[in-house]
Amino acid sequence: MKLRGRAVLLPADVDTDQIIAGRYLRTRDPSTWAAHAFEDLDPTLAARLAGSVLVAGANFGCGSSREQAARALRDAGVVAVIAPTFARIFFRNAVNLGLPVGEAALDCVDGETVELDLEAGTARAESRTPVACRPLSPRMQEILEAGGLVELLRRQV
């Protein structure tokens, strides 16, 4: 799986209710968690998600478990999340939801072209030398390919 965006930095150690506070899950809406996506750390960042790569610091994802983080991301438009390290369970659901991820340390700068190759298991910045980006178990790989677990579970049926 090859997939390229426009790199979006972010630092480290953003949290899932950074991603999406949890005011705005008291509704089941996931289009107002894409819309409100990063709010509290930077008010501008949703409407620049569309078609995004985001590259991020170390322990991407921490904090709690709510899967309505990956959610909306992924509604959001993102293509896929890059850092050196994520939070284990958010690591989990953006797989399980569809949401690529590759852990990796790309250096690259706001706006250049990003590329992740899950199945070479690289990540490179537009002009540089492609970085290592661990891979992803033939499973995992399965599951994003079909656009989630739901979505793989619902073709094997």
Contents of the next structure:
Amino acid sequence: MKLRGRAVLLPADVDTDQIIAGRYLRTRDPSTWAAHAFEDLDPTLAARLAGSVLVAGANFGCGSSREQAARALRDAGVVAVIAPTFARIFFRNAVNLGLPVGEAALDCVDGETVELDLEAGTARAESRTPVACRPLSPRMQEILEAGGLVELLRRQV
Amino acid sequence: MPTLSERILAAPAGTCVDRRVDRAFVHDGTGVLTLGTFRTIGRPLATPERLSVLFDHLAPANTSVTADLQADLRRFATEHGLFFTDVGEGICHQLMGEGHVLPGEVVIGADSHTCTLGAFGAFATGVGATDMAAIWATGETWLRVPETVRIDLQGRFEGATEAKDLALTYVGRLGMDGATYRALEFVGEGTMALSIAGRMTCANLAIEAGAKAGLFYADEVTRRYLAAFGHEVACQQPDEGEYAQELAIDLGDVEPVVALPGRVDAVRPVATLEETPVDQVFVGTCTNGRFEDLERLAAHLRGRRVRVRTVVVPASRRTLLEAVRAGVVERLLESGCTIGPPGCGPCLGTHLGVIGEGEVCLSTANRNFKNRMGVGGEIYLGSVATAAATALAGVIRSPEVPS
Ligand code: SF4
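For the form predicted together with the partner chain instead of the form predicted alone, what are the coordinates?
Entire complex below, previous chain first.
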């Protein structure tokens, strides 16, 4: 699986409250989450997410188990998320929802094209040499390739 | 020789296992999403007798949208005979800890603070809604057996120091992602000085260091506690496992601390922050809302009036009843505290004690992220004793030992 998109740079320790604030969680319409992504961090970010690859600092997605965080990013059109480390619940949630994640320390500038190659286990910013990604477990690869855990379970019926 | 996580999951660290889930629970927040996803999977419930639904986050409901979402989940839970607790019963982690989690079990909650239940020698960890929906449909989940950070506790607390200070201290030492993908295991003679309430406080903050679980071995204290709920359990003997990291803490060296707004690992001695003005004090949550905490709050207040609004939210109905029967509630009311219904209260910033722009809250909770208790508000995290001293002074103060 190869993912390409425009880099959107984010700091370290972005928590799930910053990805989607608690005040938006209760709604009859889950499609509203994408529009509020990162609102408390930078209200202009949501408009730049379609077609982007998020390149974040360490410990991305720490905090609550709210799956709305991964879902808001997926629904906003984020292609993949790259960070040196992720908080584990966010990492699982992203994979379960079919949002590709790569653990790598990627050096790049905001807006440049980056590529995450899950088979090769690399992440690369346009004009530079690729860096290694920590390999996903076979289980996680299987879930991602199916398009998420729900899809995988439905196929198994 | 295995660590406690390896023993419970029956595999060495680093391996992925498929494991039957002994107990799985959701709350009104994550339950709504779980139910939606479960419906799209389109299978029946695999093990309804092992599933719980506990309303605590927005309980009683704050808006009609919340009420509608809760009504659907309530109907589903009661129709399918799940273990269900409605508004006013209390916080999921506390309720599960009132006799529904046993040593050696695998417990999965759709909430990040599920690690609290490691206080009983169980492997307890949090997941998101899709993982939980899959558990509803299959009765199982997959887990990577974590490496373990061993935290060796020696000695006894001195002065007004309590389990919360220990918890903040270890998070400060490990850092917010210092134990990511790992389990914490609390061992050493110092664990004997910790009650079940104190152990739950300690295990509760494991996730704030990124950990997957925080475990105490079941001992005499655990046995006695669970016997009161009609369970006969055996003690777990610690082995010498292989640890990824070791941390030694002498409880006698732990001092009263607070975490600065924004980061749980920005831990400082309370003494260095004295006189910082606060607008609200909050005592409660799955970290510090138990009977012991309320009782300690009353002991520290000693009938004096609080100088800032002080919101107290018991963790469960049982906790509140105990506090009523012991006269603790009367003392808190006389001191000027406001008592909320058992549940999460203002912890997640949606009702019953939200703070305003520029306001400061000293809270006994576990999380102080930006805007969590209200947009533009700041949260300092501290112990019950520090909360009491701060409530009396209207500014952050070091706790005194109650006479
Ligand atoms: S009390 Fe706070 S931290 Fe605990 S479960 Fe409720 S919202 Fe989460």
